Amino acid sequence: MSLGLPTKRHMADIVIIGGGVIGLSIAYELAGQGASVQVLERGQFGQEASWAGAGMIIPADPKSATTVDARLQAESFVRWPGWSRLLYEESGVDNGFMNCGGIQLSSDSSGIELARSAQQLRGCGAIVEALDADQLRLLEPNMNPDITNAIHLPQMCQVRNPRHLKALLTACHVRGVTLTAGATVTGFQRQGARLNAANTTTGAIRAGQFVVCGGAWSESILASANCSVDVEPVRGQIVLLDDFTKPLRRIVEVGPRYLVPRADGKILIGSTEEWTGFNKGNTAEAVAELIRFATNLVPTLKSAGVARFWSGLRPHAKRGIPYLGQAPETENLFVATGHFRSGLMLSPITGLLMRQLVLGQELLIPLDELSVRSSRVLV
């Protein structure tokens, strides 16, 4: 079917505003259907909620998801394997991918919150074994002797962040898509149902078709558009560590902190949740107390030394699921934003769907309930 497309070559299909994982992933596949595409991003690519995270895939089964949160975990998770191949295929970039399993501890004594979780993994499909103190010190010998529950996923899957990243924009440059940094699009010029350029601090851009999916900044590019997303920044914090022992061999989850062990002996530690607007600096106190809770669940990461520290901007939808949809009132602009902490996790589903809403194909998950509202006051 017909795209709306200009025929004037120098002009891009489709626009993506926003080249973080998200509009990158989504860039990726609509490139690998013909489409003639450019990527505007404000500062670097992937430097902000992309980077600001620790790779981790959560397992999850299809046939088992009965909302639609749970639907697009489970369909990303089940694309990964996949999706990673084909990046390595075109890129010659290796994301890192691996299954690396995972366990889950209790940050209170009682171990309702650990027993919830446990029937909430089930209840998608994941693989989930309780374990004693003695099955866990199998698992994890380094992990704190004061630990007595945890659970155990098996499929748990990471993936690093950078490389991923770099993956990807490799894999879009082969595929012919237009990477742009440092351009901020500042408003839309549009005439009727119709966007017909996005205005730029470096310029107007046209297109036939635009998608935004700018993170945190997505609410203020849609607000001159008509369109109304409740989407803000939350500042997460993060800290790697060198310790060439290896101590940990999975990803250790405690609610929304984790340590997630690198094959070359690095540990990420994260994350912070901190609604700080968009003040994106690190903070003395939150870098000591991710340290505080790594070695205390390790107590041999107390030697290890500090590579680093960094946060990032991860877009938070108050609603609590993102924004995949068409804009109303505007016939071809589209947004993919709100995903918060599962951006990266999410990025392989929301490009497939993305790339199927944009070209008018069949799409595989319904996106009502992720739909996007006008921001037009009725009088």
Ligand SMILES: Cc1cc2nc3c(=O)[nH]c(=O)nc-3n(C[C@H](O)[C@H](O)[C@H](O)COP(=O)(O)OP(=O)(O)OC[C@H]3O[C@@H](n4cnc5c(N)ncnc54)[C@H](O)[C@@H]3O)c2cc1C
The other form holds:
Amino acid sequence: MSLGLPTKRHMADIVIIGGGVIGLSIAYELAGQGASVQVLERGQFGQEASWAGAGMIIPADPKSATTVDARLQAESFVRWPGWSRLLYEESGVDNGFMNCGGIQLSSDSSGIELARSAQQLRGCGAIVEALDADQLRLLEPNMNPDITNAIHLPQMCQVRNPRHLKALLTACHVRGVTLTAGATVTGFQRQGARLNAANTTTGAIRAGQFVVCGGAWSESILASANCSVDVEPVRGQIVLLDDFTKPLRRIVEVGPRYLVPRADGKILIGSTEEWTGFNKGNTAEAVAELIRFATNLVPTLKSAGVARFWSGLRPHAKRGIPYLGQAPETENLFVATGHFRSGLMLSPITGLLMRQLVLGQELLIPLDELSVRSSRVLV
Ligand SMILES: Cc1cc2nc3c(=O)[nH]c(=O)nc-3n(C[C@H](O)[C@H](O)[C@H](O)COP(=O)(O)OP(=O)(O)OC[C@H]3O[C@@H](n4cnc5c(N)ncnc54)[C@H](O)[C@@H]3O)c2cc1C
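Now show me the form predicted in complex with the ligand; what you just gave was the form predicted alone.
Full assembly next; the chain just shown is listed first.
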């Protein structure tokens, strides 16, 4: 397919920089419209934040969503079942998407934070049921009996990140996307208001349009194209337990901490929020604290095995909402980054909207407030 752009043999119409869930979702959508797409990934595809995340998908209803952030969440939420089915049909890989339900607990004794969260979720159209101690015990018999105040989110879902990335990668390949691993973008070649090529460690790659989806590294990639965004890495550590007794069925959230039970008996414990630059290590203190958190909530987990632990760098947009839009000074450069704690959840809608933007199609959600220039700040 030609997009009315300068054509050259073997030159992709569109080059995407960054092969995480955001870059791959956009590539998948664009290739589905017949565009020729190449994704450049510095390391191996889908091995950074997108691999490390917990895969929680929070419910919302497009009919209730009024703000742009709520619309993003709601339009993404309703797309997950169909998106997963289509990926499965095209790739043969089951991404583990399922409606497991979720429970939120108070992180403070007053319960004010939980009440606020329930109100916010209801405002987004999610089903929220208050639970007393007996009701909680009926749903999750292994939870600590001292817990008396909870809310139930029956629509909450989860996806298994590594499997989802494998499905996306395979489906991109099937749709004809050129997937180039081990190519670090170091800068761009410019002519006036347009970019001609991305300079990489393996040579210059020419294209008609460029989309930067570099996760926590987006700020420096974009700076080399004279585009300024405020995105920083925020480390999140995770511990994985292995408990064949499957003591938990639903996701449990307490403020920023959570337990995510997988169908095979694995339980993820997450997560920290740490401003430690690009350091992706694990610390004894955080691993111990996460295990303490889990065994306090579900005491039988004291006998669970520790399978492994890891960390990832979330791309945090300091203004509080992601950047989805066109770069101000460059007509063929686009940006999709800064999804912080919601990048997995928001990946279907990000893929769709960026495809619409790059191909000049009508936008499902206006992107003005998410543009690089927008001064809107979410507090
Ligand atoms: C512990 C943890 C738990 C999380 N839990 C959830 C959750 O439950 N639900 C949810 O929705 N989200 C969750 N997230 C957030 C989610 O994982 C991120 O928002 C999402 O993965 C961001 O995707 P991305 O593609 O922008 O970034 P990444 O996955 O980091 O991808 C960016 C890619 O760009 C590549 N790159 C960087 N620089 C260059 C360059 N110069 N040239 C070429 N390539 C480059 C990188 O190698 C990387 O592969 C969690 C994150 C963490 C860390």
